[in-house]
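The form predicted on its own is given below as one chain in structure tokens.
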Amino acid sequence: MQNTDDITQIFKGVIFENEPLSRHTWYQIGGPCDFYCIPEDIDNLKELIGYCEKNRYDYFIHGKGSNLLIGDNGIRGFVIDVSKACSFTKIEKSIITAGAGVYMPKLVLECEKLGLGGIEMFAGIPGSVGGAIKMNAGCHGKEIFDVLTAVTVMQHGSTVTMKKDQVEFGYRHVKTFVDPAIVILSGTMQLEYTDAEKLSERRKEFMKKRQQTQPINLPSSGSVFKNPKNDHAARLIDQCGLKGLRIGHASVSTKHANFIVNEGGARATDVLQIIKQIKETVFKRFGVALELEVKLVGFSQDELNNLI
């Protein structure tokens, strides 16, 4: 692996070395990566994923954090923020194109203020566009592709637009964008003119709910799980009487069964482990196995393994 200074004779942006992953996740866990990279622009993202791919350099591309648990060894390689490259918002009319790297409660005001509805039930996604379209992210009964018309990508140097129904998504889970090398730029979304006003009441509603089911006081990743069919994985575990259960600095939300919150000095171990044992006893007590929403990053592969 090269140094810094090798490295910014090809890459224009802000570089850190061994920078603590903690500080760039909600849940403010993991260790370091080799490089942590914030490219200037789309131009500057192309050549420096170029150089990764030529170099055989293992790279992440990193948004918000909001739905990461990185491990206590961090990631090797380069951790690509595209926060910068990919900020833009494009407006046409009712339709929205906005950058992978655009804060999804800031599109929200944004478009609340020109009259636009469609996602202002995402204001408390505290993520990145990017993220919320990689996971097909969602809330109080909507999903990011019930707006999405089309999504534009970057793989090995190509750009590509793709439209909505050239994409498999379903709950949580976009199996198109699985393989690391395709880099999401920007999401084209379909709005509905509504009245401000009437948004900004909404939106209010849900950040109000929010506040008082989640426990957005303490760091976390939103919720763990993914929801059973018919169900919700908060109700298992809280009737598996889980709430509260602490593992070093980690523990059960007792206000949301389906958050694990850092108490303060938490590690990804931690927060393993409690995962594990979640799953084992909601497997025991009624024989459901939930599936993780959380994306873990940076563990070895017996330890995920282990959860299985």
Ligand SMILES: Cc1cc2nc3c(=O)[nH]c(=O)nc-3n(C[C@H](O)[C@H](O)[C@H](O)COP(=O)(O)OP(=O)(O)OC[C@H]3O[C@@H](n4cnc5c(N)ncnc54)[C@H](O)[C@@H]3O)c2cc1C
Given for the second form:
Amino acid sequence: MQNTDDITQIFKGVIFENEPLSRHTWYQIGGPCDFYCIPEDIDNLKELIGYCEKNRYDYFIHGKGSNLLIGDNGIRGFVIDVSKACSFTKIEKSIITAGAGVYMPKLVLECEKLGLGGIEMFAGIPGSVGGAIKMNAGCHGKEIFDVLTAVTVMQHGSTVTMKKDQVEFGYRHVKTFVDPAIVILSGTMQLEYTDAEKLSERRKEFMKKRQQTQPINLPSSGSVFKNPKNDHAARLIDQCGLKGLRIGHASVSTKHANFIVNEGGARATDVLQIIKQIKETVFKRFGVALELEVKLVGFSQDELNNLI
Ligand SMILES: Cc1cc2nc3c(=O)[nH]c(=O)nc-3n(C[C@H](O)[C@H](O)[C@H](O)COP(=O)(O)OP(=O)(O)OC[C@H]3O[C@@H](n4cnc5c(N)ncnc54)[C@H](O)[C@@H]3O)c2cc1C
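Could I have the structure of this protein in the form predicted in complex with this ligand, to go alongside the form predicted on its own above?
The next block holds the full complex; its first chain is the one shown before.
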């Protein structure tokens, strides 16, 4: 990167130079970025993005890093963490607007205390509201777009609120927000008044099920592949006998075949090799081209060849 000295003058938030991204991903994997920035507020976020765009520096919006596999060489440019700038929640009766940086499990608990239901099944999704919107995250038969009524985004400095019917979304994918220059600022959700105790019981049931079926004690990115139509990626991987497959310090979980776990000290290339092997084996055996749910960032084209 060229001279970035002026960044410390325009930027009022926290900034780390050459920051290892393994500190900011659930996988605990990922090389450094040039700058890891945590803007103070939305004005500050806008200024930072304006600075990057004016100087043609790459930037990447980071939530909680729970759906990311970041390459061992890291990311060039700016990684922008919106957890502080977008940390508000606004509640009007049963309508809640949550900032993109709010941690989803925390939002679930906050709503539970107020007797507001409809998102209790998301208690085990360890990401931000912004990440959940970008991914259309979901579980137990429900996805975030089932409760969203509007999303506020910023693009090239302009802020716009879009109603749900203006957004094109599908299973773990939101076409309208594919452009990486779109920053999700907040989401508005219509919830339902429900007995707080009942909500708490339901949440605990969902969490218990997760504990029984997923390796949540080890670093991962959750499900690596999307489920093919009318089937489960985990079933296909399991049928291929790939549970327990190990490369370096990464392995296919023996508890849930669609999770690749970091057993400690795994490198991104270990996980990538496993992904490649799963894709090839499942395709050979079932003719199914598994599609990635995890987002791969900071890999060279050579590394990604034959993958996507
Ligand atoms: C143990 C475990 C269990 C999981 N279970 C589930 C599950 O049940 N269901 C499910 O759907 N997912 C699950 N996940 C995956 C992950 O938690 C979700 O996809 C989550 O919504 C990602 O949010 P995040 O804040 O961590 O996003 P990140 O991983 O930080 O980012 C994901 C993508 O969103 C983009 N992004 C993040 N914030 C913004 C923003 N404000 N504006 C624009 N773009 C943004 C990033 O650029 C990136 O492209 C699981 C993960 C783990 C580790």
